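One chain is shown next in structure tokens, namely the form predicted on its own.
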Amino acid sequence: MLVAFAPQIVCVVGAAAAVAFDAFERRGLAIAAAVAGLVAGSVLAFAGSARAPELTGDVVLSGTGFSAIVGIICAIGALVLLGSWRPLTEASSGGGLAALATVSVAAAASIAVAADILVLLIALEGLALCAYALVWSARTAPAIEAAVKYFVQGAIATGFFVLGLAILFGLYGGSTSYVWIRGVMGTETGSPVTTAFVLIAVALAYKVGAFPFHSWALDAFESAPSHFAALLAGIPKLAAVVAMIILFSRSVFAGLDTTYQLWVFGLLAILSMAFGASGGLLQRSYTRMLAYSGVAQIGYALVGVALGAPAMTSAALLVTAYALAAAGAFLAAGAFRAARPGWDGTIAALAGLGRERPMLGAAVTVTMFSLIGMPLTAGFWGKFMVFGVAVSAGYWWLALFGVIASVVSFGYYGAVLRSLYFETPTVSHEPGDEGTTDRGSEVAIATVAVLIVAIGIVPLVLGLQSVLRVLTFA
């Protein structure tokens, strides 16, 4: 049991060390301890990915795809914290916030590999509590309001989840293990099972910010500190989508008629893609545009969840690519503000910044291309695989909605690139007012860009199976 939890344990140990260092006002050491915990957790998880995947009666899963997802979550978390080094060291509570961020990553990792519905609930709430605090940490009026909205809606989602859990436990009491419930339930259907399915599906849809359960996400990601938005925009969604895949396609509800899964998640996917893509076109704020685009991105991933077992690996690849690109895109907001201290947060005010800061501009360009789904990026392969499975399974209409939403996304992602490279700044800067370079965030964003391109190129060299093999859940 401890071996399966080893990555999460070392993350929490790193967080505890960060709190201890922060108590003595050694913020640099505190952040380093948090990063070290995440790196160690990632290494341990990838080491465990050499084993065959297991779905047992234990409380967590391990093996190829499951361990790899934990490794990816911890690695992205470490990158974000490294990119947050400057703002965290400058904050009076930076060490404590780094510890809180590390605990949130450990909770996300537990969500992704939970094999017990009660463990899943506890991990979801652990992550949610950390997320509320991280959004609030900006300590501005909009951030406090967003945190309260996030808390209230999160509490409602938890209520739905607990009701679904109560129904399952009442029907098949004796254990909350996925394997136990699946074995006792078999292929049984009926109103109670359907009700539990819908309640848990809605609760998880809240957690990932799918339409129409998305409103907390828009304010939270816009008003939270950009380095914490980078953490919260992608990692929880990656974890929750993998949890959905396991829960609905591999275990508890796998015996139900696939029509339930197709229409519930298919409808959520279409609505999320339509709302996120259309809403993104209307935004002038850079971070709010990213928040809207996140709704569309989760819609693409839900296409994979709707298709069930055949699309499990494809959905995991797509949401992994999104988590990576979202981390880079939100970290870029902090780098933009460092470069232009007077930046008002709008896309238009980024005019010419790509020419002034070539490395930053190039890295942001790669993240935008991946979010669009351009070839030679990780995002392309994620969308290609999910939409390909949809077409081959005969659900071409899901793929069509996805392609249309991706084409529309050129409008809002392209607006960022147009402003960075082709627009002229309307405000001239005084000689001493050019801003500074946040090396930590720029290096982290550049690393994200390199990983995105590497994942995009590797399938062309070694074959797509070389990537998909890492995320195998069967």
The other form holds:
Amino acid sequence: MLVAFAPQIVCVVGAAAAVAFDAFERRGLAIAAAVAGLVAGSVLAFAGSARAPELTGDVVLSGTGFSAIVGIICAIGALVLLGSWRPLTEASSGGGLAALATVSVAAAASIAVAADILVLLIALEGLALCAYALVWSARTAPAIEAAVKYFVQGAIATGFFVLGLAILFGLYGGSTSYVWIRGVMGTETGSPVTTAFVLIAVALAYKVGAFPFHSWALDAFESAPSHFAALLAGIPKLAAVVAMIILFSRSVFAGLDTTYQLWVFGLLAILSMAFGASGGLLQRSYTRMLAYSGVAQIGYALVGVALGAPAMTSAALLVTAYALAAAGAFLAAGAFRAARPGWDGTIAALAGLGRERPMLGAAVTVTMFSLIGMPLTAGFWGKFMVFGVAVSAGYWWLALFGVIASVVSFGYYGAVLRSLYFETPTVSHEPGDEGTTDRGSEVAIATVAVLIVAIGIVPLVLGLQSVLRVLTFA
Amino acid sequence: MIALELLILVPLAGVVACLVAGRFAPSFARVVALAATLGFAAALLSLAGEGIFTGQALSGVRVAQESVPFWDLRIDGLSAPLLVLTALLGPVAVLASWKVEERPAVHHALLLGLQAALAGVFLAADVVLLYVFWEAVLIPMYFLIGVWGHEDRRHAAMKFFVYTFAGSALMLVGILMAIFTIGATSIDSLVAGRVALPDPMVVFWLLAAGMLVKLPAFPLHTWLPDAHVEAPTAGSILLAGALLKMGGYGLLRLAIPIAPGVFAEVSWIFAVLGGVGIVYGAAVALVQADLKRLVAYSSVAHMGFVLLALSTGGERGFSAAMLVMVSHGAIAPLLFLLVGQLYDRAHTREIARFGGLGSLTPRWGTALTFAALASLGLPGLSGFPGEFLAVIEGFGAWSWPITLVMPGIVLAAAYNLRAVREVLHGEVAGEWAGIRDLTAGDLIPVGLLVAAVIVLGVWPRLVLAMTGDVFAALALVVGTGA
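Just the form predicted on its own so far, so send over the form predicted together with the partner chain.
Everything in the complex follows now, all chains and molecules, and the chain you saw is the first one.
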């Protein structure tokens, strides 16, 4: 079992080393140790993805896409931490925060491959506890409030989850592993099963911030330090979407009539897309806009969850693309602040920044186009595949709703581009108020942009299989 | 033989070269951009030996024969004329924006990117690749309008993007329905397997939605006047000359072949939309106070002829549509070029403020008169054959109701001649006494377009020779309604 968890363990070892270095005020070394742990975890996981799928001790899945998802999560985590180099070295307990971030990534990686409800719960809670602290670490009044709100709502979600778990354990006790429960449950679809399904679905909808369980996410992602929002906006969604499809369509609840999944998650998807897209239009703050748009994005992903097992690869691709782009977009907030120290956080105050910082502007442009779902970016293929599965299953109206939400999303993502390039700066720079360049975050954002474009273009020439091969869960 | 990929790669290489050259000197970037567009034209011309100008189909080199579902290029009679148009407009656009002062390297790089994307649209033999390029066109155009446009450019850029993106999003759902029910992505396989479509009516309208917005058909045209008026001259040239042609091309390439039965059933709607567009576009053009807006609305009218011609569903009707598209692809850019040159000198486009420019700027005046005559459909110039054939064919298909578009033809003469009269004739407005006429450099792009208008006017068979076989086959399919 230890071997199957090796990537996560390596990450945690990196985090432990980071804590040790931090104790001696060696922040640079601490962050390097955390990053090294994540990189090693990612390499280990990708190496494991060459193996056939395997269920170890009825607790954890590994091999093929399951390992690849762990690898992707660790890699994005490493990239974000590298991009947070400057703020972390400047923070008073930067090494400790880096360790916390690393543990949260390891926990997210465990969520994605859990095959036991208790393991899933522990991983979810591990991630949440780190996340509360990371949001809080901004130490501003709004951030502390957001962290508390996040904590309270997270506790409620946990309550739902534990209730669902209790029902399942009470009915099919003996073990909490997916295989066991599925085996004992058989074809039973009585009301206790559906009640457990709804309770756990609601708990996970909370965790991914789907409408109407989203309100913590808006405050948390707006007021958290932007480099931690970069970590928390995408990676947990990526992990949770994979976990949801495993749980609801491939194991425990696979015996239910698929209309349950379709209605519950289809409804959540449509509500999330509608709310996130329309709410995003009203935002002035860059990070709050991203938080709202994240609700819409989880809506697209839930279309995949609603369609279940056939959409697993497609949904994984979609959330991977989102996690990458969200990491870039939130990191950009830090880079903007470095470039314009007086930035008030609004989209309008980014006026003309794209012309002043061509590389940063170009990279942000790529992430915005990917979030919209424009061709030539990773975001396009995610939507293409998920909506394609929806259409082929006969639910073309679900795809239609998705593309309409994408068009609306141009209203707010496009507003960023408009500000970056079309507007001229209104505030004149005062001497001494010259911005600086946050080299680390700009390099990280540029890397994200290159990856997004590569995933966008390579399938055109080599076929979509070149990308989907990595995310095959069989 | 050179690979068709070059038609996309040459302008893309130009994008990079242009950005690099711009780091040394802006003027260097202009030369590089011009060279890249000429390289594109040369690459296309070098394919003449393969017979692409006589309607031969030509496929690209596939990277790996079986495992490549998307990358698949082809020229045939339908795409060849539009590629020639793209090749012609490339140098014209670069020359028209020779004097752009604001970051010329990026401006020209975007023009080249736009040309690459347009070439991709016309070359794609795979529906996913087609869609990718279709959307890719929006990106450079959005920045061209938004950064280099006029006063209200931000609003116009957003409106342009949202409208056309909304259209193509619907188109994407139609494409997904087609490829996931038929199980192929190449356009040929989709057309061959079209009987498997469970709901061709829905698929057709989803596809057509994207194309009718692009065309643009009345009442989906409202993005066009704003985008045209606010776009920089080179942007307007490519927008009117090549981008709008994507709409007609998409209908002929995908929507009609994949659901010919549905098209035969609903073609009367196309006729109505086309007829309304002709009259409405011309009537609105007549009352414009802004010269550029007048030209923009004239595009709506001309595109109405395309729809009307398509609606007949016959070989000659399709040919007429293609003739109108190619002709408009030369005339509208000429008009936008001339308006742009006037604006560069006068910094206004308000028709009422001009007068007597014919005597002050005789070369510009002659060119404008020529363009106006071409636009109103003077026999011997390129506007005539297509629109004449469209009306004749329209009458054959729909009989007397076609007479309702006649006011549109009269109005076309009225708005074009009004522009000529008010701007060129009459009393010389004092404020323009010192205005400069066109220089030799200005005359090069004008000359290119004038030549195209004359050649197409006297020799429309040039286009018909390319399209003949394709349209004969398509008309047969629509006629049998299968």
